[in-house]
Structures are given as C-alpha cells and as structure tokens.
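One chain comes next, on its own, written as structure tokens: the form predicted alone.
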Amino acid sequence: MNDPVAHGAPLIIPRNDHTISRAKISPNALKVLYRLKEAGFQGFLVGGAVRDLLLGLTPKDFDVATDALPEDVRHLFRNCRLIGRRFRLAHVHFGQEIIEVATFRAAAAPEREESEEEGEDALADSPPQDSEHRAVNDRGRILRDNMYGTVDEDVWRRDFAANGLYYNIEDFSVWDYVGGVADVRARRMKLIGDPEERYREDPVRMLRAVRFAAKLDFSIEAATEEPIRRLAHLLDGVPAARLFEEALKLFLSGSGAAAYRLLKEYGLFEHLFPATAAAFALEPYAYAEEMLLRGLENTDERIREDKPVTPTFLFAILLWAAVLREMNERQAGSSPDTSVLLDACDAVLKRQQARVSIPRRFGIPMREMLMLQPRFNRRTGAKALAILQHPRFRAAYDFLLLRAQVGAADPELAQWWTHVQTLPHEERLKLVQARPGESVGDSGARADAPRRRRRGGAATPIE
C-alpha cells in the first residue's frame, strides 16, 4: 500500500499555520459552507481548490464535502439540483457558477464477481453487492458508489494526496489525513492507496495524473507512475463520452502541449486517438505531430491571454494526420479529388467515436474547416474570395497558418490570405483578377507544399 499515514485522525493545521484566506474563496462557496454549518452539518472545502489555494493559485472550481445527504442539501438550497448515477451529487447554482456538494463516502465495499461488460451500460447486467449504493465490475472498476460515511472515511476514496485536503469552515483549519500538504509543497502527484488498484477502480485516474502534472508542473511519484504504461489499455473500456470530457480538460486547460507529451510518454495517447498515433509513426505524416504540438502551444497561449478557444479546432489538429492517411489510402490515381477528403473525414470521425466521442456540434464544423483547406489554393477570380464569407473561414485560416509553419503549406499562400483580408473589397477584386491564370479545377485541390509520395506514386493533394 502507498498510504502516507495509517487510517486515523488527521493532522489539523490551524488557521495561523497555513496561507488559505477566505478572501480568495468564492463567495458562493462560502454561502454553501456557512449554510451547512448553520443547519448543523459539517462543511469542508475540498480537493483541487484547497491545493490551489495553498499554491497561491486562483481555483477555477470550488467543491464542498459534507455529512449532509444529497436530499438534505436540496432541502437547504432552492437553487440545488441532484445529478449523477455513478456518484450522486448536489449542484447548487449561482448564476453561471455551480458549487458541487458531495456527501462523505464510506470505505469500499468488498468486491465480488461482476459482468465482464464495461461502461455505464454494464450496470444493468452486473448487479452490485449493494445494488442501491455500490457496484464494481470484475476488473475492479467502480460503476456506482453512493455508500455514505464520515469525513474520516471519505478521504480514502479520493485519488491523489495533494487533492485529499479539507478546509474546515468551522474553524478555518486544514485537515490532512494523507500527507497532502507535504505533497503540495514538494509539487508531486501521489495516489492515495495502492496505485494499481486505484487505476483499476477508475482508469481515468491515469489521465488525471497526467493532467495535474502538466497543469501544475508537478512530478508523478514513482509508485504512482509505475503501473501507468502497463494499465494504459484499461482506457479502452471507459465510456467514450467520458473520455471526451477528459480530453477537453487535458487539452483546453492551458497546458495542452505538456499534457500531450506526458500522454505519449506513458503510452496513453494511442488509447485515446489510435488512428492519429498510428499515422504519427509513419514517416509521411511525422510532421503532423509537430503541427499538433504547435497548435496545442498556440491554444495554451490563447488560454493564458483569456482568448476564446474551441474544441472544433482542437479535434481538427488532433485528427488531421489520421485524415490525411485515410485520404491517401483512398485516393485512386494522381488527380486530386476533394470528395475523397470528405469521405476520409467522415471515416476517421466515425471510428474515433469508439474511443473519444466527438459530438456533432464539434465534428460537423471540424469537417467543414478541413474541407476549406484545398480551397485556399484557388486565388483567381471573384469566386475565390467567397471563402472569406464562410462561417468557418477564421478557424480554417488559422489551420492554414499552422500548416505553413511546419512546411506543409506554401508560406507565400498563407501570406497572401493574410494580406487579402486587410484590403477593401474593390482592391480584393483587383488582386484576384490581376493574378496570372491558374487552372486548379472547380475544387481548387492541388499540392500546396513539396509533395510527399504515397504508395502507388500518387501525390497528396494537401498536407
């Protein structure tokens, strides 16, 4: 076992001995904590918020743990909604802010034989030992966990010691059962309990270890790190919809490039985006990995500058190598055909749904964005400018710039489209009419970078 301390009383750090100030805590979280206290319940700020406050950071979310049952919380707050099947939670709404309130959970129930099916659907076919409260499958993965307990029991259900800290609204002390304060000071992620057992309970904890290490610039403790490569395959059984949410957290939290490097190092990325990982391993598409890293770095920079980012662009750079490979394997002959690109996009998106599902609200605009890439090659005639009015133009243009940065598109082409956007309409028309005639076909698909040869000798229309 990897428990820093035996199960018992916590180390209680009084207000004068830690740096957490209520001035840095969300006023809405304080409302929840104080109302729980006034109603006779325990109330603790828990998890990442306590960790971040100790690090001097501003938490994004504020979660509360209490001995009040979900129904009690709903009774106390008219603006409360109960959610969840796997974990029953109370969400208290304050405008755009949601304070998540969880009831203390008890220690794990004894495991028993379950169905081999994975995912949330397994609940119907694998009755748990306590069907009302807890279910695990035969691999140890928790399917449902609503066995309520005390704060002394609750901490052992949390994942990492640095996230296992409790800020007590009663006297503003910090309760530390698992050496979490020492881990925060040492900037390390360490699982509470046996690492292999905890990963088998919930394989997403491997992604969380990577995400926190990347986001906080923490190391991953040796015993916590060791099983990851061996157990990475367990991600294949996690519901694809849940992995979509985890992918957004990994890549759209301001540390996406660092997260990608760690995912690759631990053999996790190939279980999230298998077609992309397979394409990166082939020489003709190796440059696309540099493109992905640059795209993630650009996204990280936008997040730091508080600029908007979109999952549409994220999944475009994540799947581009896979789309190119699919397109080239489908392409018959040397005459480029954008319909092949469309078919390749659809095929890659369809297969990807089995691992990390991509909702249609992101998949459809992603496909539109990629389908604009060949049209950038056409720069003659007034119709060439119609692309400027396309709703996906800005994202597609940014994607073109990214391709140019890694040598997959002509830098002069990218510069031309940068320049034309600055011109008045009449000057744009003069520019496209003054260019020497280019015969590019209706689709406008042609090579826009030094051509790479595919098997059979046909050149790729885009890269």
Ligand code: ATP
The other form holds:
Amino acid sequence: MNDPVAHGAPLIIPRNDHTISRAKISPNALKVLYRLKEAGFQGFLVGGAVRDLLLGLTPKDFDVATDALPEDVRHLFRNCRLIGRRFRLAHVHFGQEIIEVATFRAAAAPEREESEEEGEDALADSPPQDSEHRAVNDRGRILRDNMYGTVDEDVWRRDFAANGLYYNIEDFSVWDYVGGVADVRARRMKLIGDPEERYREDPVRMLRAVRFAAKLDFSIEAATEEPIRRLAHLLDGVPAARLFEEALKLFLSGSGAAAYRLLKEYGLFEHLFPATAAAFALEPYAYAEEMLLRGLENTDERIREDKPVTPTFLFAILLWAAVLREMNERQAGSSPDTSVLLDACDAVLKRQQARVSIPRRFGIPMREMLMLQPRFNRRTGAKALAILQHPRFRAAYDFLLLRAQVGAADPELAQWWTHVQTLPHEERLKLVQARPGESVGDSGARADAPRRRRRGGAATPIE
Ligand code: ATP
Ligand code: MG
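What would the structure be for the form predicted in complex with this ligand, given that what you showed me was the form predicted alone?
Next comes the full complex, this chain leading.
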C-alpha cells in the first residue's frame, strides 16, 4: 500500500483542529460514549456520523465502536439488546433512537451480511457461534481473538476512507488511519485497500459508493471507480433481501434521481432491475425512463419537504416499463383486457424477486395502484367515482399525473381527475352524468405510450 498513513499510527486531530462539536452529537450517543468511558472502555463515534459532522450535516444515525464486548455493553445498559448471529452488535434503545455499539473487529468480513432482525432476541442469550475461537481472560476481556480486535484493526474492515474516521470520547480528537479527513475535505469516496478485492468481498460496496456520491455530492476516486463496470455483475450473487434494503437507501434518501443516473452510468442498474433496464432500451418504452426520473425527482423533493414517501410508489415507477412491455407481449393479437395488466404485474414482480426482492406489503399495493390506471379512463356514470374511495387512489392519481407529464396519458384526463377531487359530491355526480357519448366500458389496458410522441414509434395509449 502506498498510502503513507496506512497500517501506521493514526493521524490524531485534536479537538481544536476539527469542527466536530458535542452539541451536534445525539445526547443518547454521548450518554453511551460517556458510560463506556466511565467503565474503563474505549468509546468512539464512527462511520457516517463522523463524516457527516465534519461536513456540517446532521447525521441520520450514530454508531459507536468500542473495545467492550457485546456482553459488557449489555451489562452497562438496561435498554440494550444484542443482535446478529456471526457478529453480535449491541443496540442501545432510547425511545425511537437506537445507538448501535459494535465491538472492534479484526477480520475483514462483509458488513451486515445478515438482516438485523434475523438474530434479534432469539440469540440474545446464546453464545456466539465462534466462541471456540475466542481466548478470554478470567475477567471476560479478550486477549486474542480472530474476530474481535483493536481500533487499529477495526479500521481496515470499513469501506471508504471517508467512513473510516473515529471520534474519541476520551479527548474529543479524531483518529484517522486512512486519510479520511483529507477525503472528506476533498469530497471524495475512496475505498480502503485494494478496490477490486473490497468489491469482491462485498459487492454492495459498489452501491454504497454510488449512494454516498449521490447523497453527499462526492466524486468517486479513479481507482475506486475503475472496477465498478467490470464487477457490476457480482451484484447478481447478493441476496435479494439485502438489495431491497439498499434500493430503499439509494432511492428514498433524498438523492434518488442522482443515484439512478450514477447506477446507470456504472452499469449497476441493469443488475438490480434487469427487466426495466431492458425495456428502457427499447424505443416504445424509453419514455418510461423519463417518468422514473421525474418520479424520483418528485420523491427527492418530498423528502426535502419532510413529506412521507412510500416504497409502493417507488417500485411502481421502477417497474412500469417492464410491466408495459410484458403486457404488450402477452396481449399481442388479442383484445385488451385488464386481466392482462394483472398478469403482467405478477409476472414482472415474480421475476424481480430474484434480484431486488419486493416484500408483499409493497408489491400488492403497487399492483393495485397500477391496476387503477385504466380505470381513470372511465369518466361516465356514478361508478366512475368509486375509484376516489379506493385506498390506492392517491398514489394511482400521482402516477397518472406523472404519465401525463411525459405525454403517456392525456393531460386533459389528468386535469379532469384533479378537478373532480375539488368538487362536493353533488357536483361530482353532475359531472359524470354529463358526458354523453363516452365509452362506459372499462376497456382496460392497452399499451401505455406517449400520446405526443417525441421519438416516433407506435402510440397505443391506454385510453
Ligand atoms: P449513512 O448511515 O449515512 O447511510 P454510514 O456511513 O453511517 O452512512 P452505515 O450503513 O450506517 O453507513 O454503516 C456505518 C459504518 O459501517 C460505515 O460508515 C462503514 O464504516 C461501515 N460499513 C457499513 N457497511 C459496510 C460495508 N458493506 N463494508 C465495509 N464497511 C461498512
Ligand atoms: Mg450510519
């Protein structure tokens, strides 16, 4: 390694030479750190919180690293639960806030390779599976262990230098083994160690590089960037449930549009949503990519305004192109039918589970939302108004607006539904009775395509 600080002593930045103030640290995280210190343990704030504090941002969560064993931590805090199977972590609960306390680790093993719920409670009272590898002295502290380690071992398992900083509660200094402070200042994501090796160890780091670059507006350093395109396919081997968690972080953290652009640029998106990527590449569905981008921009905006966002809507915009294509292939030659849309949704969802899993609690409402799209075409008769009562109306209507924005639905239709919602019941009834000559039948779903085509191709709008 040619990094001058690598494997040496840390660069210690004293309190007066950095901008991290305790006033910006969660009081609960401070409580945990002070109690560890009082009990004679080391306590460091680590990872994203240190990075964000140096950037002047408000961290979303506070992680603590310590030389105390998970069992020690549990004895120090009444409100503590141990989670995780291979690597046990202590979660200290303060109402809604959880401070995650991790014992220093020596092994460069993939982080979070199991879901947190997996090991919760069930294992809280059983010994860790690797206890045979541990050598402990009679006070229960580690002497030698190939799993737990010291702070200067712990740092090498972290992903990016900017995420590898330690804020020491002892004297409020920042310990930097990996050039992390310089990277934060230069707004740069650089993997610790050999990039290809680190991606092979855990391909999710490719997604993390993109996520932080998008969220923090950081660049990805050349050597860290270089292998991504080449190794993007390694994502195919990552458990779909873990990719679901990562997808939520990528798209629902306020920088979803930027994250999408980077995922696409690095050839990662096609490994997460292969059917969508394939449909975007075909002219008749290319406009659905613009829908996705606009939808992500709206979502980013909502997050900035502290409004709620839902994975249901997210997956609808992520899968729509694939659903349309599937539907068109299924109904070729036959008359349009909403059941084709239903079958297409199911087929796409089913295949998608192999890459990024979509739990039923989001997949089912997503399907309902998409199934409402053809129903918006019906504007005659009292029955047309029933859609307003549907639990998925709001999301489906937002989706209709998005379709109208890219020219895939009639803007007049979208306006009509906007207008209807402003009216009292009596007025609504008058409106749906006053549309003579309009087709009453829910003629169902024909292919969605831009009404005003900008790139040519056959337009067969749903209406
Ligand atoms: P944020 O919480 O803002 O999304 P973060 O950097 O805190 O970002 P977390 O997922 O909370 O990210 O992880 C905390 C820290 O754990 C990271 O900063 C990093 O040091 C380490 N880490 C997390 N995931 C990995 C991984 N896959 N490989 C190596 N280290 C990781
Ligand atoms: Mg974090």
